[in-house]
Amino acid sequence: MNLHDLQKWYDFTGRTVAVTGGAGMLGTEIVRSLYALGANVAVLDLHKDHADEVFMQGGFDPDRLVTVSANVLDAGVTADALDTVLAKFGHIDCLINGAGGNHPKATTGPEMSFFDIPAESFKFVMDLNLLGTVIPSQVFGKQMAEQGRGVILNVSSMNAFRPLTRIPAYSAGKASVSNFTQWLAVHLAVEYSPKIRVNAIAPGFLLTNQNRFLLTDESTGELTDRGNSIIGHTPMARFGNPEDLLGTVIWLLSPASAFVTGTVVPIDGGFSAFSGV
């Protein structure tokens, strides 16, 4: 193998990547990086107007980037989104399952004990994270099975390795995503094609709109007790940035990881490796 071959691994020109939750904070950074590497990108998001605002007014070439209305909990709508992607770009190479999240009514605290969490709130969070990964994987994965190739990248969480206090539904949902990632990797490789790979990233603690005021005080910007505890258990002594995910994401989508499937890669500043002493 020569240097030119190595450089081509990270050239995504002509490749098509669909990103669910693509207009969220993390999704936006991933979309921007893949676009910069030459990929055709389909931004699938429940709120297409927001996706249009983020991307269509940002100088992106409409020949290489399309925003698509998509509900990852609705198989029919997701199938329509795939049809839109195929009509636009002709094929699909990669799917990133970035949609997910928590809900305040499934979070314990002074005003909500675990015993009082409504079943429908717990179910909503589980469905959003697990079924929101399963359904797009069924729809786009079937197309990849017919092609005999493709890459699926799921977004798990550090909560899948070490469940955090206060967020039982989110922790359980992401643990399910990790398990499903391993199952699907084996299933698609054995039953359909070893050229279909499935992996996941497990981000550690990033400051996002979802958790910002759990980790920092809204009025002062100082770390909360929870934020201090996380930093104290993170060897690199900082929260992550969305950009910290990009190297691993690009590697797992690229031919550089051609012999990697069924893995869940922590991106956590060493949190999962630290015993606390």
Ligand code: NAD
Second form
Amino acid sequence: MNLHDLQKWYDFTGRTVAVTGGAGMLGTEIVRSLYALGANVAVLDLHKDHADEVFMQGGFDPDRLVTVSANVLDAGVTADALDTVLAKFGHIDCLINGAGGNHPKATTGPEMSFFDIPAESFKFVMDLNLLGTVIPSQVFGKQMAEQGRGVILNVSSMNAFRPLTRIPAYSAGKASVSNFTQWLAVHLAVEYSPKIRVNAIAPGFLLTNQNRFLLTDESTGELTDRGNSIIGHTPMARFGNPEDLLGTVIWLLSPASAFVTGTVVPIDGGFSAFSGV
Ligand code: NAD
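Alright, leaving the form predicted on its own aside, put up the form predicted in complex with this ligand.
Full assembly next; the chain just shown is listed first.
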């Protein structure tokens, strides 16, 4: 192997990456980092207006960054988004399935017992996380199968390894994302091309909009009991930052991970390794 090639692994110049949920808190950081490494980036988000606000005023070159209105639960709209990406950049190298999340109405607490969670709330969360990963993987994966190469990166969560209290639908949804990651990795490699890889990241606890109301007190900003318990079970004794995800994301999209597929990588400050004793 030519050792000079090592320096090119993280040069994304000419590579096209589509990021669903790309205008979200984690998506924004991921998009910025890939853009900084030279990638062409397509930000696919339900809220295109928000995506435009975030990215169009940031000095990004419109030749290398495009925002696309997308709904990961709608195959037709997702296919239109792929067409937009192909018309703009000519090919697709990587898909990040970042759209996902929980919903307060599928979260147990003093005002919502498990027995009262409406089926439609549970279904909303399951669909957003599982189908919202499956549908773009079908649309973009088909294109990758035709090209004979590509990388898909899913976003799972800590709660996929062992469920967390209070969030049954989100835990089940992300467990299904991890399982699907393994299934799709095998399917695409065996049936289509060993040059198509599928992996996932499993972020630990980041203080973001999604969980802020669970980890900190809305009025005082102090840690809740749950927030304290998480820090107590995290050997690195802190919440993660969106930047903590970037190294693993870049590695899993790059040729540095050419022989890695079907994995779910925890990025959790040691939370999943710690028995609590
Ligand atoms: P976020 O809510 O800030 O961003 C989600 C983005 O997805 C938003 O921009 C939203 O408009 C978009 N979106 C929602 N529904 C969509 C749809 N149907 N089609 C297209 N786009 C849609 O969330 P985040 O905190 O950035 O989380 C991103 C991913 O990381 C999610 O899958 C989440 O479950 C996962 N995750 C987050 C954490 C965390 O601590 N925030 C931890 C583990 C995993």
